[in-house]
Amino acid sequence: MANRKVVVGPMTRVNGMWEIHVTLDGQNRVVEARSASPFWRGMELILQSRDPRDAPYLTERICGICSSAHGYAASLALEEAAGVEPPPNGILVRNVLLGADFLQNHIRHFYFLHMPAFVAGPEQPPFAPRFTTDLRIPRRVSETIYQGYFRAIDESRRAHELAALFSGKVPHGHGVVAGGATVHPDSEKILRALGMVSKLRSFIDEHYLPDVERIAEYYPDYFSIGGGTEGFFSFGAFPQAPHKKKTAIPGGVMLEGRREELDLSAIEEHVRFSYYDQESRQHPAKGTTEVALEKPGAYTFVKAPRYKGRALETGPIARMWFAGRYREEPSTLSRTVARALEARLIVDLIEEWLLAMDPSSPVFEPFEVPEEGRGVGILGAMRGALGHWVEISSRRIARYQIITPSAWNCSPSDDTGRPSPVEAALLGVQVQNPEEPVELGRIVRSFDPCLSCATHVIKGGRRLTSFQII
């Protein structure tokens, strides 16, 4: 039989806008995979020239849904750019605050996003229509995992008025800025937050760690299934008190099995499949984002960064390997595993901010913008690593660099024609029905794609679908 091409897009149940391009051989094997993102951010270009200090509020509005992260990293390009340290109860808050917005993230992507292609809901919209190919879980067991997806409704927005205690509101908070934070800590805010906390860990506990197991039973094939990956890394996640070199998840670098510590040199930007027009293989800190609408084999607005030149996956199951709280071979469902393995460590993180605060202490550090400098804040995100890098000149932005987590794992294969994690986790994969082929969308949502942040205005006249919806 002849080879098939299918193309899943848009992409359901992810966050922006993304397509998914494979070729089937002639037993239904994919044997090419592509990772492809019509949009363009153009936040790089937004910010140049303008006030450092506005970057914090404006890296926000690159996504709704990991708002917070974005204002952190730039905060912490700012800060290393200005030499401010902020004082440790302004990093306490800023942690807080992220530390809430992981769990509304994580409680999410499992129940509204990545659950439904395993477990038939209600017959009803929004659960119907839907594939009906390799639905395994009994009814009686379906009807408990979906008592935790309505369930999960209040809490992910409990999780998000956390939040907005230290940041005003969600998304696009006023929480997290350089030097420090602007909500102060006082009583009552720290024993409305241990509440909450105290909610959301009875949540995971009851529901969510279950339902993970639940779907575990029923699928185990799914722990040898998307992987792939060349190997996996961390920048750490949570800044710790007072001087933020240590973080409370610690980071590190995997490769050909053995650890190693991180290099931010070693990062390069790949551009061959990308719809821009530069020096390939450039270091963020010297990037650039001129657009090539007409570039000859390029098929994505992502670029494909990239670490001592490997495809490296980063995310929830590389920040659970380097805490040493999970440390399973990546997979579609380790990953699941380890997401809610780390939402069940992230509120007892949480409560330990908390009690550590001071209503007392400042939350902020004042400082002056400079007048040259350069910094680069790099956090774990909800998805994994992301990278600010901020160039300064006339105390105004001359250069502004991103890497989201799923430029790094939703990337396009690079100059050598590598492919990205996801792309590497689709190839040799079986589908059993290609007109529903749920296998799919069951991997590449198992890294939680946010394309709304790993895109760097829709290519006009460009006919964008020729899909089927998974």
Contents of the next structure:
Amino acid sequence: MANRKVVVGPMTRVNGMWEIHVTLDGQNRVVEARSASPFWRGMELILQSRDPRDAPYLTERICGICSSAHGYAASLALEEAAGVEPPPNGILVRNVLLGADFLQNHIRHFYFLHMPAFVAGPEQPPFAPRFTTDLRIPRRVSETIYQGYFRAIDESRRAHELAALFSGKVPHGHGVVAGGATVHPDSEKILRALGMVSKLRSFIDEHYLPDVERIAEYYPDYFSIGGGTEGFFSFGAFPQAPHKKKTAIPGGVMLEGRREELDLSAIEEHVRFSYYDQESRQHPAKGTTEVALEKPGAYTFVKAPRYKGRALETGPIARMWFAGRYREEPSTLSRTVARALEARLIVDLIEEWLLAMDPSSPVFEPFEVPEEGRGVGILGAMRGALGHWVEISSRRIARYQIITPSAWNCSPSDDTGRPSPVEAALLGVQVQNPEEPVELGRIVRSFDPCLSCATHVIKGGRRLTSFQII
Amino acid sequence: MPLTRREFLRLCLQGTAGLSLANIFLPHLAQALGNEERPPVIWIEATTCTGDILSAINAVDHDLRHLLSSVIDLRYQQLLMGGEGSVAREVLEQAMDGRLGRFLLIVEGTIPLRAGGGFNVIARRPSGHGITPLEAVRELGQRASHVLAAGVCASFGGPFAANPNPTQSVPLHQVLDRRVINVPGCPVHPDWLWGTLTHCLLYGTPDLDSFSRPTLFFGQTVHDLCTRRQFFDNGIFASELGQPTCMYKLGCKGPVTFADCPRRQWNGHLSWPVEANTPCIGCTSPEFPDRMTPFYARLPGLELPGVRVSTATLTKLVAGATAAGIGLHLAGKVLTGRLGQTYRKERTPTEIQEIVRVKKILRALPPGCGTRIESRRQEDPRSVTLRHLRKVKARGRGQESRTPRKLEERPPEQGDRPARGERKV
Ligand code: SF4
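What would the structure be for the form predicted in complex with its partner chain, given that what you showed me was the form predicted on its own?
Starting with the chain above, the whole complex follows.
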């Protein structure tokens, strides 16, 4: 039997627009996989020549589900450029609100986006129609899991409220700014936040973790489907005072089972299969890019970042590996388990930070925007390693660069044909029913892909021709 | 018994109750419609950050279940739907080609036009043809009973259509030949969206302002409702972020932004940007973000301390339409003597003369100008404010010889762009 091509487009239940194109052989095995994002917005161009202090609020708009992370990374970048160090209390406030947004993200990802591919829901829209292939969970258990789904509506909202307590509103909050935070933790807020945290903890213990286990019980094979990545990449998560040097969850690079120190200059971006007209294998902060929609062979708006030529995976599974808390081989379900464990860890960390807050000390350090300067903000975001690079000239943004976690995970193949983590995870997968390739969505959603994040990327650089990573 | 329209409006306007709007109206809505008649809803994510759906599901409390099972029939919503790939596409195509019949259309995100809309594909046909947001909303817009633009991107363009607008994106109403109800916000507040939707279902199109926003939620400025208004009136201004007073000097756009955030508050009625000791950034305005940035740049039109309001201010303000509200408004405050006593004492005779001049101009203005945009259905494409301001400008010219100070702290090229809120004629 000849090869056949299968497209899942739209790949629904992800943030942003995404398509998966695969080629199946005669036995319905995936022999070629493409992660294609048909969606581009050009945020970095929009940022050019604006006031650098606007970057945190504007970059939040890249992504509705992880907005706090972009605001935070942009603030770190500007702080470095301005040489300002936020007060320790401000860092605690920022971490609490980012942590709360993590919980919102992890809960919504599991229940709203990922789980429905394994468990049949109510027989009505928006849950149906749906693929019906390979649904193994009996009705009684499905109903239990969907009770978790409906509780998740409340609890993810609660996580958002916890963030809003320190951020004014979310998504797109105001509480993280360059220089620190803006909301003072008073005893009432701390108490309220502690109450919210304890409710979130019980939800994770009573629903989230058990529901992950329930799925694992019926789909144990997914612990061996969807692996194939070459190693891990992480900036850690939650900067500690003095910030940027140390993170509450450590970062690093893992290649061939060994941990290495991170070297930012070893990152290159390949564009052979991306709709950009630029020299390939550039350092991410050096390229000048024009969009080229008609480029032959190109299939996505995401570039392919590689570390020492390797396609590394980032996200909770990488962070949990470096934290030494969960060291399973990457697979569909191990990513899901790692994410749930991370949520549980973050609940404890938030509680710790809330108790460490000091209502009487400042949260914000005023500063002047420098005439010239450059800074980098690297951060562990919900989906993994996020980096913002800013260059300021005449008190304006001369250049802005962002590399998102989903660019690492959901990129296309690189110049040498090496597949990205998502593509590698699909290769060799046995598809039961090519009309309903349910396996593909299950695998790729375990990465918690966010195409809103991945595809904003374009390098501006019409004014400046070179940019060094610090 | 379903709510009467009057009761409904009252409940919506209350906003402050610790209760979610959803809790108030959804049970009534379910009753009114009956389970059988849930209206199908198609929700399209165009070029967006997905923030509007994520915000919309914050409101529903324990009632998302109720909303989905008893109130609306959510057929297509990329983030929440069970279908994927061909199954999802089929649902979309049914709605596009009329097999679904009538439905209510909600669109979030701006519509990219560059390369024929090719900068976004929301679904792919077996032929390989990509359905762009442009193609989808054009088809869907013809068949929908009501069209709601959720969030500032769909309403007015928003962040992804900001200068230099790399994808040449436009708001929804510019590509549709029919009325679009704009429910802006970045993201949209869940009460605004579901409240508007409920109004459409129960009582038809709500009263709209000249930007097609429901006056129910966007009828007053943030400044008019602000909990820190007394600080403004008494001239107590925060000098850095994090201080618990008026954010005006830190760039608060509350005076020119129409929304009820201070009363309604966000995320379970818990907080809002000024409550977080940061300025309002004007995210419900047609000019967001270009004319609302720099976010920390003070609105022109008032020199502090020691109030100085002149016709020069007014003329200058005409250059930036959004700033007009504050100029006129402050002039009005000075005149009515509501501004704190401190400033009166500091006024010099020249300033008083200037104020008298302003007073004349203000008297000649039609009512409702400046801080309030009149609510009209089927309004003329141009903003009422803008028209009034042009008149003011024309009148002001004869009396004022000083050259207006340049609008500082504003990238020069942005002044040249047409206001994106203008409707297609
Ligand atoms: S300027 Fe802003 S903070 Fe001050 S009273 Fe008006 S809306 Fe409130």
